[in-house]
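There is one chain below, alone, in structure tokens, taken in the form predicted on its own.
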Amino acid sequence: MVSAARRILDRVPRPEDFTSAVHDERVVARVGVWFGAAIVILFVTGLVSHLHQNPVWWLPFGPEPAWAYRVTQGLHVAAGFACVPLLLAKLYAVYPRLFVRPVVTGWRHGLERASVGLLVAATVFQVVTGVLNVFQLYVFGFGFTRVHYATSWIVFGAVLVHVGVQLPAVVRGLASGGDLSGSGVRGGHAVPRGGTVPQGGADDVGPRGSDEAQTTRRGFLGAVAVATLTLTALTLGQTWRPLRPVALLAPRDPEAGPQGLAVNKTARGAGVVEAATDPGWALELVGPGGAVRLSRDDLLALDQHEAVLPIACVEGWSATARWGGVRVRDLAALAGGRPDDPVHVQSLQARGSYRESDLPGAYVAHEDTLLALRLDGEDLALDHGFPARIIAPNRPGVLQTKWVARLVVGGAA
């Protein structure tokens, strides 16, 4: 038994028999940093909305500017996209050191392993799910947010342990510059500038050091840039406007929908059709002076405002447009609050995550933030949040609450 366990690793490929001139320390340190670099945008951007959603005292977030959301989100998003190429030419060039032999010499080696399997199966998983997020598929059967946001921590962690552990590989395969022909490291072997790897380890084209290793490398390195910005180009467009007609990948086309706006959940998605077309609607305002109901007429006869903001979606997708209706400082003042009253918002929808949102006084003081009943000049369409609806800068898509029912004003009863 134990010479036929001896035959089948005698079979097993070792590094150095990985010949192509990918497989470079130098090419595996160009494409981590870059990958990296992705991994701390998406970690920080990630964060920021994580953090729009589930406000901690000691670091709040305001009204301005009014376009960092949909610019962080954007990001995000297109980060995401970014990592597919970047991962998968950061598992290719390194995956002749999965057929190191012995499997672990140390507890060095094995926190490097153990945190290479932790990266890599994380990543994997935080790039498929955010994929599908992004067009929508929830094929999983777990609450993506808090998921993807607990996941992202692993990530980042495993980043920041294989990172600490490879540091002097990074610099070894960075400290050549721009030169990728001299002396490097393929499988865990040095080799000389222009030398030949030994017992079969020559690059597929001649020895290491030859004009056609150099190009190979080179190659493989600007191919993986022009697949990462092309990919990305083709999905930006649908946050970033100039890139909108080249967004072939985009899942989402924000000006598609009803008022020339995209819609994520309808009102027959929300089941509110009936509560929203009710002609006896009424806002129910809750103050520090007592509550009042208030028709959409009676919100129509107050001073009405416009305010040209973006509507972001945690899928990436923004589109600005011209909304109309009254400040919500003027409603926490007519119910009694202060005009940096916080505020607490209910839909109509009588289930689902986002049925409800806060407000913190720092919005709720803003000029622009507002009870909107109009889009465009026009009333509010259904989908849209008929008959009234939050709309704020600087705020997550979800939290800008549709079909608005009830505002209670600073902690109110």
Ligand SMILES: Nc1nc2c(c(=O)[nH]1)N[C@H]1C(S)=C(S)[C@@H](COP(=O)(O)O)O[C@H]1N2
Given for the second form:
Amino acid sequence: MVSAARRILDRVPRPEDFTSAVHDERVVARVGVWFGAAIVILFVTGLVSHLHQNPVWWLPFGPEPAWAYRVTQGLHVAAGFACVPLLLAKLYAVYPRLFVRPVVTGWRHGLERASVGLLVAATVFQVVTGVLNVFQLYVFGFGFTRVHYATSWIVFGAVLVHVGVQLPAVVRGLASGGDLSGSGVRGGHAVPRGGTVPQGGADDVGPRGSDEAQTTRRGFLGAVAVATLTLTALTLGQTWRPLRPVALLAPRDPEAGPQGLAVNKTARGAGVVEAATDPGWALELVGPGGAVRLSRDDLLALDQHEAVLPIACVEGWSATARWGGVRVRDLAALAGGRPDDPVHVQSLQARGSYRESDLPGAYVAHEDTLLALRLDGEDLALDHGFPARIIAPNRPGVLQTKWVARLVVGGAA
Ligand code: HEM
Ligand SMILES: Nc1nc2c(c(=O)[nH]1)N[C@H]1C(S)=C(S)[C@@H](COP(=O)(O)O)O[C@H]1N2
Ligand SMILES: [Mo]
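Having looked at the form predicted on its own, could you now put up the form predicted together with the named molecule?
The next block holds the full complex; its first chain is the one shown before.
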């Protein structure tokens, strides 16, 4: 029995059996640094999005600059797509290390391997579900945002541990600067447990030291860089005009839709067609001074203002338009509130996560925060939120509530 098991184990490859020059520490370190940079961008921009939707008093976001959220979330989704080739390259470069033996040498080594397992699982999960979400394939039976948020802490924490453990290997791997020639450090253990690292010398012969190996490493890194940059360019087209013709990966064209602007949720999809086209519609405005009802004509008779602002969808696309309507701070005053009172917004929509939103005081006070009635000089299209919608600077698309039914000044519903 024991000898049979040993024979099988002997047939399982060892890290040394993978001789491709790509598994070299210098390649692993470089791809790791690129991937690590993408994760930091993703974590920071993701937290920005989270804090917009779940504000905390100690780090409030304001309405200025108006374009900030479109940039941070555009970056998030672009870096998200860039992760696909980076993750594949990273996994390919290091997979021989899976075959390290003995499988576990002690509790420290065991913890290290477990943390790498967690890192790989969480990152693959995050990238796969993130990409599916951007393509509007909501095939997973859970609330994407909450799970994605929780997993982001696991990914970030596991990356910190991993970088901490592998720092010596990264330093070694990068030490040669731009030089990818010579044998350098072999694959196998990223951190040799003996502590000493074979550097050049007798190790400088063999396949990894040849010119061919150097060419292989250069070619691999070059291909990864080209794939990553191409994906990023293809994604940024959904936000940045000059790249729009090549926005092959952007599932929505920000200009394809009524009034030349994309639509995420249609009036039909939200189940509001009847209520939104009812000629008896009136905004219910509630505040310290009581409640009033304002028809669309009443609203059009108030001071009208225009603001050129983007819709910046959480899923990465964004588009600028010229919105016209009533300042929310004027409505707050009309309801007997202060011009910087928070305002709670409710939609005609009966179900769905985005039927309500909150405008913090700083947003209400801003002159470009509107209850919009018009878009690019025309009445709002039904799919853009007719009869009235919220539009404010520096705000995630999901909070730009359409088909508004009720505004509660002072916040409480
Ligand atoms: C791999 C590391 C990643 C990290 C650490 C990360 C982190 C985050 C965080 C913290 C949020 C905010 C969630 C919230 O509002 O509570 C977020 C949102 C989002 N992320 Fe990621 N993310 C990662 C990868 C990706 C990828 C690969 C994609 C897709 C290409 C993606 C697409 C999105 C989208 C669409 C949102 C908005 C969700 C919503 O508000 O509905 N993320 N991300
Ligand atoms: N009531 C309501 N408002 C909503 C939504 C929704 O589902 N319901 N979707 C939001 C999302 S995800 C975006 S990106 C913007 C899109 O606005 P647009 O269709 O005018 O481009 O509306 C937001 N407002
Ligand atoms: Mo959106």
